[in-house]
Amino acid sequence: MKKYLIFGNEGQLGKEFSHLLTNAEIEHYGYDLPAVDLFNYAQIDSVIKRHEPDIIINCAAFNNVDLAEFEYEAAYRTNVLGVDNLVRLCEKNDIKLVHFSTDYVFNGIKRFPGLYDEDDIPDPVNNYGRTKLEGEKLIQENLENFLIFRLSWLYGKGEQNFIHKLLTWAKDTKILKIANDELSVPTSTRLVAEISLKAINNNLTGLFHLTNTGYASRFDWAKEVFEIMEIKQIIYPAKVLDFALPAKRPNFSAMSNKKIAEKLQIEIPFWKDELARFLKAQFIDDNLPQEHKYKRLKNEIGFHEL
């Protein structure tokens, strides 16, 4: 049975990829900082020489988009250089490489109508994209056995995540402004960690997208968690530019899940779907009636009114 390696395992996504390979009982080890950092090659070839792993989950990365700005040397030193270690001691030691990227490696205008698909040209618009870009052609030019998945607007377990942030604000606030001119696809963390091992199983290499299917804008996205909790939420749609963010995001990023649906003969779940799955996994108290079963106890959510 393969052996696993996590970096970034304490993460939402590393934490999903641990709770799946536990599930299952297959070995896996897992680091995050400050205990590793992907930068110190001398601490990662020491971690791969101690469980000689079969496969590496790159979960680690430097993901604030707007502070990648101001602390370009930061992301950098994380999703490329760290990257580059990585991509060395795989190739050394022969171990699979599964590493995981962006949707905003895209400028959000594409040519043709349509989603974006792995063969439309990157073009970057900041600096957090720029550097996973650079980890991605990285891993490409040096590699052969690897996985690439292109990600977008990952949700799970966690704080780390539009959900979460979504919820945080409405506690303290009665009306919400949010942009409804940036779009692409909510994707849970359990349908990316799931899919990559069926993929791993697969023996597949190369690079994907892998999203749930469909896409929305933000605003969007938070109405139907509102409607699917039955959170009584006054949302106004605002543009981007409203914000003043330190970064620019493309307008439309949202990626085609096809290739990988077609290589693995799945079926991916609709954005929506998914997330009235996780919401109620999260969020549901079996102990209210059944029309109210997405609601949660006041005091867990600390809303007044459910």
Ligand SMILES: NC(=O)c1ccc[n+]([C@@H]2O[C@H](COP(=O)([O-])OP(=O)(O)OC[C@H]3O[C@@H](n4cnc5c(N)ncnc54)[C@H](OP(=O)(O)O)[C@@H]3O)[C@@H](O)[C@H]2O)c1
Contents of the next structure:
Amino acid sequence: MKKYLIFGNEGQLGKEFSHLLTNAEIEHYGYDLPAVDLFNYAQIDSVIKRHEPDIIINCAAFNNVDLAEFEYEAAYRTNVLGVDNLVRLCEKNDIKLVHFSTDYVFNGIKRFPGLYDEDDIPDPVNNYGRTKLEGEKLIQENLENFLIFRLSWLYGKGEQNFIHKLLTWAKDTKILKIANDELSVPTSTRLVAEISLKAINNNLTGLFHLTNTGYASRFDWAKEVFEIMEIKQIIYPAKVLDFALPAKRPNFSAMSNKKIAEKLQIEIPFWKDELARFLKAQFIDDNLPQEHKYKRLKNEIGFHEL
Ligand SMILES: NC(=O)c1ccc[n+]([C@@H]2O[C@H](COP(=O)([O-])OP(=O)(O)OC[C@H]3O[C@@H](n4cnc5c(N)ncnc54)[C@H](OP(=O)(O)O)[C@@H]3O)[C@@H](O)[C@H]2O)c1
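Can I get the form predicted in complex with the named molecule as well, since the one above is the form predicted on its own?
Every component of the complex follows; first up is the chain already shown.
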């Protein structure tokens, strides 16, 4: 059986991979900061020597889109130089590299309207997107045995995602303002980890867009979260520019998952169905009577309905 090494295993996607591999009783090892820094060639080399993996899953990234505008060098160190270290060591040790990139490699103004596919030309509009694109190129130019999955609006267990932020804002704010002019695809870590492992098992290589199906604005996404959870929360449609964020975002960066779905002959769930499944598993206990349904959520983040 193949042996896996995960970098960034404490992040939301890394945790999902560890969970799936543990459940499947597949041998795997995980590292994160501060034990192993992707920028440190010797540290990566040492854990590769220790575990001799067949596959490296790289979930580590400098992921803070706004901070990357002020800390370009730090983003570059992880997203480009760190990936360069992985590329060199994967080539040297004949290891398959599975890496994740982003819809933010696109500028959001697609020449022919539609979802972005793998043949569309990237043109990032912020530092995060620029560094992630350079990381992709290093892999494509130097390795043959690789998988790159471009993801968007990732959510899973944990706090580093829009759903957690939304529920936390809702706790303190009666009326939320959420952008309705930023569109992409909410995508669960469960989906990404399951399909990535399927692609590995099918010996796929290359670049794929991997998202749930359909697309939404942040406003649609927020509304759906509250609807599924039967929480009465007022949300106002706003514009991205209202928030004066440091990093520019593409307005429409939704990607098509057609290529990976066809290669694996699978149907990828619609984003709303995936979201309902996630929220129910996380927060809603169907065995409880209706009035206690959100007990876990209320206990966890102290949410108050209007
Ligand atoms: N989150 C999204 O919405 C989204 C969207 C599109 C694509 N992606 C891509 O999906 C992948 C996984 O994202 P995620 O949401 O799971 O990220 P995450 O939760 O932020 O996890 C990333 C992990 O990498 C670690 N890390 C950062 N710099 C490192 C370094 N130099 N060396 C080793 N580890 C380092 C982080 O540690 P610290 O927490 O200590 O920094 C963190 O544990 C990334 O490639 C990301 O670019 C994410």
